[in-house]
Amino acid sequence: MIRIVGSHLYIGEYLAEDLAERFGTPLYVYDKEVIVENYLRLARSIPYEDLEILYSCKANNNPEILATLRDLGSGLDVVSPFEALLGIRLGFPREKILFTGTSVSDDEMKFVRGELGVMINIDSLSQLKRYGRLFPGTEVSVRINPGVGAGHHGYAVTGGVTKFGVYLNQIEKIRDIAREFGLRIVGLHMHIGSGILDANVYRETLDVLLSVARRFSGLEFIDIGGGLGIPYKPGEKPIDLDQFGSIVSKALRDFSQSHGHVKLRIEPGRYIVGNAGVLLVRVVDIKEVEINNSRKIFVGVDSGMNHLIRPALYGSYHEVIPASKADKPKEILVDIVGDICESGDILALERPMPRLEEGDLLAIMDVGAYGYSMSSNYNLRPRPPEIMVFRDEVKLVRRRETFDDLIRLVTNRSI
């Protein structure tokens, strides 16, 4: 488990210092512990009795992450045809990939589900009109849109006015295309936002998908997506797991009795593997300046917003904490910045730490989740190496990123 014993971080049996001192920083470090708990508690959490996790595979595709969720019973959600191939490779049965694109071509379609044999969620009339050009006659699941969203972040809500989903509105349309191409329609699914910390926001969306699924006969599983949220603020509070899985089961069972038996899918990413991720940068530079009579301190470290985007993109919460220095007195505010040349590449806004110097490790924490799959080489820098840490074992799961790595992405030879 993650935690802090005196001044120091802990992941697992490991000091953050000696883990950043054998693979370099920054570096990027799952906790295997807190992932398989987080799966734990969640299933547990929900009565009802055909539940069926698929772990959203786009919060983070770390190939040794997704075989620990396998081994648990869990499947896939994806969202592009290489995470389909992946989780395929990495052993998941086909019948528990779901792949939910948007903006979908007929060739991923023909991978997807000609290639692959990945059963597609659908996310316009027109893509269900191809779909049933190509595979005619065969299963598929639509996505609908219940008009309502819910989020941390206007960029991470998909419910309501997005370009998510068959609208309301459109839904006997769905049923005539299924008709003139002799589709089934086995799968209604939802997903209104990401990181939701309030339960009840699923009591209203559910309500409307299920009268949705009211209109439709055959149907083999209802899924209502993810967005589960983590706390990442001190104070915040996690969502009410229990009051969770008693709306959701109390919804599907009221639906079984009344419309027939339904498999329920959820789709948690975050959840799952938010609070798992640690990563660790080194303070390289430290700049004070005077500015208007007032003191301002920029700390420096080797990474930025090429390893998380976060904070830049959505203005996001990640805490920080010196990992030789957790109980030190916190004397003084900080920025902390990276090596990228954007103004918009600040990591932690005045936040209060211990005296800093340069040389430091801090610990930026609950990066599991969109943290290494959403990074870039911009700048042309490298992405940081990945570990897993179980108790007293730690495995290196992807390598640090070379020049050469980077140079053969763009032009397919060495220099």
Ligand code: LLP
Given for the second form:
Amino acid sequence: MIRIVGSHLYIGEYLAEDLAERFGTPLYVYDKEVIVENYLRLARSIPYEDLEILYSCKANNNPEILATLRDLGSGLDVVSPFEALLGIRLGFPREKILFTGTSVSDDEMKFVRGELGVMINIDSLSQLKRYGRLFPGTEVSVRINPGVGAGHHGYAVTGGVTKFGVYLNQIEKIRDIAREFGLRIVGLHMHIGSGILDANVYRETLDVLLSVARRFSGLEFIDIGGGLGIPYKPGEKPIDLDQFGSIVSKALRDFSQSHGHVKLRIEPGRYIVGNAGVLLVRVVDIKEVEINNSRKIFVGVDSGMNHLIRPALYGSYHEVIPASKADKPKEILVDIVGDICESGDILALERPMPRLEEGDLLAIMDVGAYGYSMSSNYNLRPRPPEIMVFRDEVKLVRRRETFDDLIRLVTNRSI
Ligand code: LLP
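Could I have the structure of this protein in the form predicted together with the ligand, to go alongside the form predicted on its own above?
Entire complex below, previous chain first.
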């Protein structure tokens, strides 16, 4: 559980301040209890009898998180050869892993399907043909672009005019190519976008997907992708899970009755891990300036867009909590900025805060999804460690990177 008690932020039974002291900052902290609750809540909200959750590990590939979800019975949505390899190494059954790539090369298919034995979810007609040549007579799934999408930002919309999936006017070609190579299309898939807070969006697109599915026989699963959003801003409403569950269950039951039984697959990423992660950062430099008779305060911290790119890339909002001054009156308006040499290196804009001092600890909230997994070594800065808290237990899962990790060990010259 992540909560504020008095002026302090707690993660599980730990004071954020103590974790920062022990592991250093910047620091990614995950709460296992929150992840487990999210998974179980989502699973329970979908009454369809034959449901398989494939956690989308692009959201966060921390091995401890993956192992936790594996133990709960989750499968895995993977998008790269190494994500697939990670799933196999961590003991996910291969039949519960689905590879949904984009711009996929023959070599990648040879590795994922040929070496790892993981099913491929095809993204284009070209890929289907190349797959057919490599693996004739095998089972495969196809990603359909239902013609509409949704998401929290244009970059996170993947249905409609985007590079993703086989378009609706190409469906006949799927059947032709499958026939040519003796392929069995056992699954149809869609993923329309990410950060969806209105469950109704799934109704329309699922209708489209199922109408395509009626043109196929021998289907074993329908995969409706991920996309379920979480509230980031105070006052934002969570997605209505019961509504989501009843929309998809009803649609799948109707389909199964008229067309033969299929398994329902969903691929949530953000919903499972988003609110389970906190990035702890230290205030290192406060700059106050007068501009046109008004005061501007830049609060500089020891992290930045290299560790959390969502605000810079999408203008995303993440709540920031002063971890030891949480109940102090908010008296100033600040921009929270990082230590990366770009003006876009912003973590939060114009936030009301209590008086801050250098050395204060800030907690950037809801960074469990697309935080660490989108981080980089820009400016030759190491990634922070990731720790996992479970009630009164804590463990270091991934340590802080070193100079050697970043450059010395991967460079073909002596440094
Ligand atoms: N399945 C497929 C095929 C996907 O491409 C994705 C996400 C998911 C499932 C999981 O979506 P989720 O349940 O997490 O919304 N970097 C962006 C989000 C990009 C999502 C890409 N695909 C962000 O930080 O908001």
